[in-house]
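Taking the form predicted alone, here's one chain by itself in structure tokens.
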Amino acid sequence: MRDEVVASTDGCVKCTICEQACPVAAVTDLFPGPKYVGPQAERFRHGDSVDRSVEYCSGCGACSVVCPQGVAVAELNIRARAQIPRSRRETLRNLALGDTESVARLAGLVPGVANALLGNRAVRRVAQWLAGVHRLAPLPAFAPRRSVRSFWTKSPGEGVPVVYFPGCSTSWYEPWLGEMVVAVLERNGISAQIAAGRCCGLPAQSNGFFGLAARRVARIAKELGAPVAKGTPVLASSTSCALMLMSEAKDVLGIESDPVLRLAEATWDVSEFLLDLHRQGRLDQKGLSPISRRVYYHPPCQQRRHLSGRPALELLALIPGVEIIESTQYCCGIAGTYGLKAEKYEVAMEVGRGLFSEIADSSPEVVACDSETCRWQITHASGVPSVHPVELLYESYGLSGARRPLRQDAKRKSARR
């Protein structure tokens, strides 16, 4: 059977719409554009004959979203990146960034020590020299072990059942977000069973480790097989995780097993799910109390690829008293682990420059964004605190118990110096 992603290249008419939409090609000559390294180059690729310029594709997916012919440009480029021969240093660096679950579990044993090392300027300079991770890159702080354990052991309440897939970011870095998601769901009659703190596999895929990524997805599909078979929705608060489970596993990794395909059908972004509740008249809108807050909302690249509109923006509009400024910019530049790499950090910052300037001009009290890496990048570059949209719903409902540690944002700001 012919690969659908490769077959899509036949539709390319060289209209260059993808070139105009690409945020990376707009700021650097190191990347010649998605058409050139995507459908145009695909026809001539054999074995390891991949032009290294595709390395600068961030995988943001803008090209695939805007293509009028349905060419899977971003998916072609992600696959091509995985074929590039690597030095031992690059391989080890990419593995450390791609196997986030193993790294998080190891560092999570001694989060205080890990955070102290990550916050030390001298250590960060050495890390850039030895490992190729930029000394100013917005690396998140590990949450205290007690917070992680408390989140994982929470028992589901009574109500309509769903499975909440927190991913590695919520499990190891932002457990308070998971607590808020569960609390907001319960407020609306939804009982959330918390899945194990697994990585969805997207970081591994983005860094070229397709085998590891495929094993991650297959493991999740197996673990969630029983509830999915019963028709239980699977919710993700990370737009990256949702994208991986909904489409990337099939479109990029080529996985077409029944468990993975059923998981894809069952997966929702949490904001999309809550908005669907609202449209059914099942969301407790009357329980939302006014909060006076000027909020800048930025939809991340991964969320745009869900092709579900702006569910978080519509949810925020339900909160009385909130003044919303909608972003007109496409990308923050971080693209998962892309902007953490020494050779790409400045490119990522330049890609996000328009966004950071727009945030500064808007003078918001807080930025709302659905993606964790985008939130870390935005706070790092703008100095403005960034939250998941569900955090504002949590506040408006008057819920309590889950608290964001102030040192998290403080650490990200200090990395800019």
The other form holds:
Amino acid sequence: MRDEVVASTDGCVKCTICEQACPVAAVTDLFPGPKYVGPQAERFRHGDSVDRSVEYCSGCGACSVVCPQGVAVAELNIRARAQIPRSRRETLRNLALGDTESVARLAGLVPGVANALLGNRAVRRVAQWLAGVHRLAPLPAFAPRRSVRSFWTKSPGEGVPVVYFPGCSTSWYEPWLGEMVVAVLERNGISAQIAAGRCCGLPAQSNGFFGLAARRVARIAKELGAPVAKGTPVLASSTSCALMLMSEAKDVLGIESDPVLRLAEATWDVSEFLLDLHRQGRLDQKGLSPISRRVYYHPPCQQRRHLSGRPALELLALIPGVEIIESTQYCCGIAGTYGLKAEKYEVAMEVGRGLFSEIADSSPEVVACDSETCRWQITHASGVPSVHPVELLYESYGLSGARRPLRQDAKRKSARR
Amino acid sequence: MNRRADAVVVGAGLAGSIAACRLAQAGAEVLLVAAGEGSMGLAPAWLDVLGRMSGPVSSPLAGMQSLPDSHPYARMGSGVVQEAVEFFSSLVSSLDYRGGLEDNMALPTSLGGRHLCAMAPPAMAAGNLDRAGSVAIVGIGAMRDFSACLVAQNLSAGGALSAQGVTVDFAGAGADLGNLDVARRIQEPKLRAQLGAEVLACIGGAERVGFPAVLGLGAHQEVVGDLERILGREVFEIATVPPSVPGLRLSSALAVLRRTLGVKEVIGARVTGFVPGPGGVGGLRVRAASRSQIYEADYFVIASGGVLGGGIEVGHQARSETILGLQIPEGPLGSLGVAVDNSLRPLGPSGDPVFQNVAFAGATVGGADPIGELSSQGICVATGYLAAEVVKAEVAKVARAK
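Given the form predicted alone above, what does the protein look like in the form predicted in complex with the partner chain?
Now the full complex is given, and it begins with the chain already shown.
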């Protein structure tokens, strides 16, 4: 079978547009740039690893987005990164960061204990030394069990059926966001059935565990096979989960099975779906009451790879009274689990520096961003609270019940240097 | 559900950006879709309008008068080209372009040749080779693709100019540095002060100092200002092989303009075809991450690039335009393009427009030999501008009818 990703290297004319766009190469000499480690080095690889410099690719995908020749630069580099030989300690660390679902299932049993440990400076120092997770990196707090329960026990209301795929972050860290998504959908006549709490496989893929990632995607495709076959849309509020289900399963992992391809076609980013409702005249725009707030909107790098424009920005513009400042920066640096790693934390903070200073300069009251890991990084580095765009819609509709715990932000702030 | 806008522009290069900005300024809702970021970051940021016909062209405006009728400039008339170039200058006024269509200037190439162009940013225009006096050309040791001595030798061989080449270390960097590496490092005031001091020690009495075009990205003006202060003489930039730092400055300036003017854009997505509609095209089929979507509009501007940019596909037997599937007549590779009428509408084999609501722009347009005649950017700017004017007039007609 012809591998489209590898075949795409032939399109590379070495124009260096990807090198110009790469946010990592711009801040560190450790990464020689996407063309260098991608279409160029690929010619020497034949599936093996030839050098470690590709390790510093964050997988943000800027290169693939800007390439006018259709070369799958990021996809090549994510694959090449997975082939790098690792020490046992590195493998363990990557597994802990890559198998988010197992870690969350365990820690989620005792969220209080887990949070106390992860919030403890001494423990974090030891974790950095022992496990290679940077002591300052923005790790999320596990949600209290009652708010997790409150999300999972929500019964679907009346309306047009969709499936809501919560992913790890909503399932274990931010269940209130899931409640808000479901409530905003219901407000617009959409009834969301909540899919089982599963990891989409992207963290496993980013950390080099392609087998695990493939099993994760296949499981979801199987579990959602029935509604997808009926033509029911699958909505994700995490832009990375959406990207995995939409395209990475095929383009990076190389899965071409029917259930996975059908799931890809059915998957929507929640903002893209809501904006589509609006275009059809089915979104309750009159019900949006004014929120007078200065909001800085940053589209995450993974969201740009959905290739659907900036739907969240257009949705936010529907809320009366909101003053929106649009980000001109590409990446916050975190790139999923990249910026959590001890050797990459500083690089990630440097990548995001332009974004953080732009946020500081525009002094917003809140940052809106569609990806959870970006929100954690942004709040960690800028001290400004960050929310998913749907949280603002929820507030504007005057809905209540779900609430983001205030202490989450306060706590993350305290992790700053 | 399909997306809808007043106009859909395909391409984020020079032509697409000009068209999108012009339309957005006129109040149209513009949706821009592009396969990638456009190739402005490859070419030096100079504006070639017309530099060569049977020999060198000293005045683009005069030269245009003797172009064949099928040439895009001849179709639109030199007045429109002039308007377009003025629009471009005022649009990117932050880059402060110098020159005009009356006279070409001769700028040094990365090998020390003479390149004729109509306009250029001030740091490049300062390298005009028709100005008398002695110049020093500075090379940076770690940059392997720029040889100051070769440039100086070739410039001196021309006779009019006395040039001397010197090569200096840049902040002790031993490894090889790319254009972008230097451009980013030099934004650090301390590093460029060191570089300035090293250069000052070895340029003698040269009246102007030429550097490879790597003098900063966002902080370009500060870098040039500091170097001129340290050296006590005028500094200029010489075009390099890609990546082109001045090209990148232009590309970023246009990207910021598109955003601030409210152009909605989707970069990284391919247009795979079209659906018919009134006027010919009803919508374009765009491939997103997992689904195709139709982008509907009343008018379409297609600036998807030439053979290199992917707007035109060349097979063993036939050549075709990739979005509407138009057949391209045989010709030299550098001149392949869609045949258009005076409103940039595509023409069929019979010579009549085959789509009424589509205007082509940029390298996709045929009838010219942009590389041979040194007219690439001029054609992009002029056709991008004219495409927007045509669409603007049509949008206004529709608005009046409503």
